[in-house]
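One chain is shown next in C-alpha cells, namely the form predicted on its own.
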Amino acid sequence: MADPRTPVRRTDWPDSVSRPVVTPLQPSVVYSSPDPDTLDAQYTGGAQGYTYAREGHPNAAVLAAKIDALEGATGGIVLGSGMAAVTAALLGVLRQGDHVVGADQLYGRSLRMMAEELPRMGIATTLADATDVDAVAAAIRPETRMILIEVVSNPTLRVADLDGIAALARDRGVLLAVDNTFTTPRGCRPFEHGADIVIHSVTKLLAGHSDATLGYVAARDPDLTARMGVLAATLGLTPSPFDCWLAERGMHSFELRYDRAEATAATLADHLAQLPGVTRVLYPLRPDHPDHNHAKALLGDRGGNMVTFEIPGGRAAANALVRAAERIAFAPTLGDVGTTLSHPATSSHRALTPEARAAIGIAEGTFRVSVGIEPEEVLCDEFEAAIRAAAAA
C-alpha cells in the first residue's frame, strides 16, 4: 500500500490469483533485494534473481529460453544486436596470440571484424571457402582457436560443409562457431552437427517485424557461455527489455512465417529463372545451385526464404529495377514479415572493392531478396515488372 505522504516511493504490484496471458514488459534497470545476504546469494548462484539490467533481466531470459528450445541449447544469452553476439563469441573466447579462421563470405560487418578489429587486438585471422573443407583445413595453424562460419552465406547463398568442418574442428581441437541467422533452427540446428557455439541475429527472421534489434549466442560448454556472458555484461552489450518483448511476440508466429516465406521463395526463384533479363538465380534447392547436392543433404527440404538473382546493365539497370519495384521495401535487412530487396554492392558488401566483390560472386546487378509472407503471385508479378524496367534502362 502506498503512503500518501510519499508518492515518490514505489508502489507494490497488486496481488492477483490470476496471471497475465501476455508476457509482462519489465523495463526496470535495477532490482531491489531484501537484504545483503540475499544479494550476495544472487551473485554467487545461491538464489535466483535480478540485480542490474546490464547483467540480465526477465524479458531477455524469457526470449533466450524460447530460442534455446528451438536450438536444443541451454543458458543462451540475448544481446543488443547480432554483431554483439558475434563479438561475444569472438572476444569472450579468443585472446591475444590466438588465430581464427572465418568463412570468406561472412556478413559484411563480420568480415570487417575479421579484417580490421581482431588483428588490432593481436588476434590473427584467415578467410577460407566454407564450402570446401580442404580449404578450411589448409587455413588452420597451430595457434588456431576457432572457426567461424555461416550455414548459408550472404548474399550468394553458398552452403557450408557444416558436417565436414565440424569433424575437422573436432580432430584439430578447434572450436566451431556457427552463425545460423539465415537458416534459423527451423532449417538447421548446428549443435546437432557438432557446432560448439551458435549465433543469431534475432533482429531478422526470429523477431520478424523489423522493430527489434537483438542477438543471441549459446555454447555447448556452459563455461564458454559463462565467459561470453561476463564479456557481454562488461562491454555493455545489453538488450533492451522492450526489444526482447517485441521479439518474443514475433516468435509466436515464427514457424508459420518461416514456412510460408520459404514456400514462396522457392516459387519466386523458379519464376525469376525463366524471365528474360535475369542472368542468374541462386536458391539452395534449385538443381543449378553450385551446392545443390550438399544443400539437400544438410538442409533436406528447407531451402529458406532468401533468393539471390542477377541482372545485366550495371548501376543504371539496378536503379531502374529498385525504382520500379516501389511496393517492395529496398532496405539492407532480411527476415521481415514483408519482402525486402537489398543491393549488396551498396549495402552489406560496400566496403569491398569491386574486384573483391567479384571474387565472391557479387556484381553490380546482384540483388538479394528476403521473401516475406505476401501471396506468391503478387511477388512474381512485381518482380517481373521491375526486371522489365531494368532491361529497358
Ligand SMILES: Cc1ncc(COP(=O)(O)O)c(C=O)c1O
The other form holds:
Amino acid sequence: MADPRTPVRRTDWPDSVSRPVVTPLQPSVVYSSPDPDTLDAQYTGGAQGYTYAREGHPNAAVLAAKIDALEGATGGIVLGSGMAAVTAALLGVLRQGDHVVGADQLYGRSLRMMAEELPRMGIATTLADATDVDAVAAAIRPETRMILIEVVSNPTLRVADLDGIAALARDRGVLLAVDNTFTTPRGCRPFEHGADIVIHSVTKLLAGHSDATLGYVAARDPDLTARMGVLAATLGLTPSPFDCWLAERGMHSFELRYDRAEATAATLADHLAQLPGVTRVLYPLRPDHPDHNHAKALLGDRGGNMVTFEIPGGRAAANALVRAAERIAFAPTLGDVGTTLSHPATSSHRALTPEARAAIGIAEGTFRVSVGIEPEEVLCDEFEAAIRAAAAA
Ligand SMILES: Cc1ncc(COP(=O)(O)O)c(C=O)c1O
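The form predicted on its own done, now the form predicted in complex with this ligand:
Full complex below, order starting with the chain above.
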C-alpha cells in the first residue's frame, strides 16, 4: 500500500496468484533484509538472498544458469564483458611468479593481457601455436599454472588441438582455460574434453543481437569459481541487470540462430570458393582448410558461423568490396543476428606489422564474415556482387 504522506517510500508489489511468463527485470542496486540477524546470515551463507547488485543479482543468476546448462557447468558467473571473464579467469587464479601459456592467435585484447597486463603484475607469459600440442608442450615451464586457448581462432579459423592440450595440461598439472566464444556449446563443450575453465564473450552468439555486452566464466573446481566470483565483486566486473535480461531473451533463440547461421556459412564458404575474384576461403569443414581432418574429429559436422576469405588488390579492392556490400554491416564484431563483415588488418589485428599479419595469414584483402540468419541466396548474391566490384576497382 502506498504511503499517504509521501510518494518517496516504495510501494508494495501488487499481489497476484499468477506469475509473469517473462523473466522479470530487476534493476535494484541494493536489497533490504528484514533485520540485522538475517543480513548477517546472508553474508555467512546461512540464508540465501541478494545484498548489493555488484555482489550478484537475479538477472545475472538466471542467465548464468542457462549458460551452465549448455556448457555442462555448475555455478558459472556472468560478468560485465567477455574481457571481464578473461580477467576473472586469469587474475582469480594466478599469482605473482606464475607463468601462462597462451595461444598465439587469441582475441586481440586477450593477447594484450598476455603481452602487457600480466607481465606488469609479475606473471610471465609465452605464446604458442594451439594447433600443435608439441609447441604448447615446449612452452611449459616448472612455474606454468595455466594454458589459455580458443577452440577456433580469429580470423584464420585454425582449430586448436583441444584433446591433445587437455591431456598435456592434465599430465603436467596445469589448468586449461578455454575461450569458447566462437564455437559456442553448440559446436564444442570444452569441459567434456578436459578443460578446467570455460570462458565466453556472451556479447557474441549467445546473446546474439549486438545490444548487450557480457561475459561468462565457469570452472570445474567450485573453489576456483568461488575465487573468481570474489575477484569479480572486488574489481567490479559485475554485469548490468538489463544486459543480462536482454541476453537471456536472446538465448531463447540461440540454438535456432546458430544452426541456421552455420548451415548458411557452409553454403557461403563453398559459393565464395568458386568465385573468380576470391583467392582463398577458410572454413573449418572444407577439405582445403589446413586443420580439416582435425576439425572433423573435434567438431563433427559443426563448422560454425564464421567464414574468412581473401581477395587480391590490396586496400583499394578492400575498400571497394566494403562499399559495394552496403547492406552487410561492416563492423568488428561477430555473432549478431545479421551478417557482419570485418577487416582484420584495420581492426582486430591493426596493432601488428604487415609482416606479423602475413605470418599468421592476414593480408589487406582478408575479410572475416560472421554469418547471420538471412536467407542464404541473399547473402551469396550480395557477396558475389561485392567481390565483382572489388575486382573492377
Ligand atoms: C574470442 C573472444 N574472446 C573474448 C572477447 C571479448 O569479449 P567482449 O567484447 O564481450 O569483452 C571477444 C570479443 O570479440 C572474442 O572474440
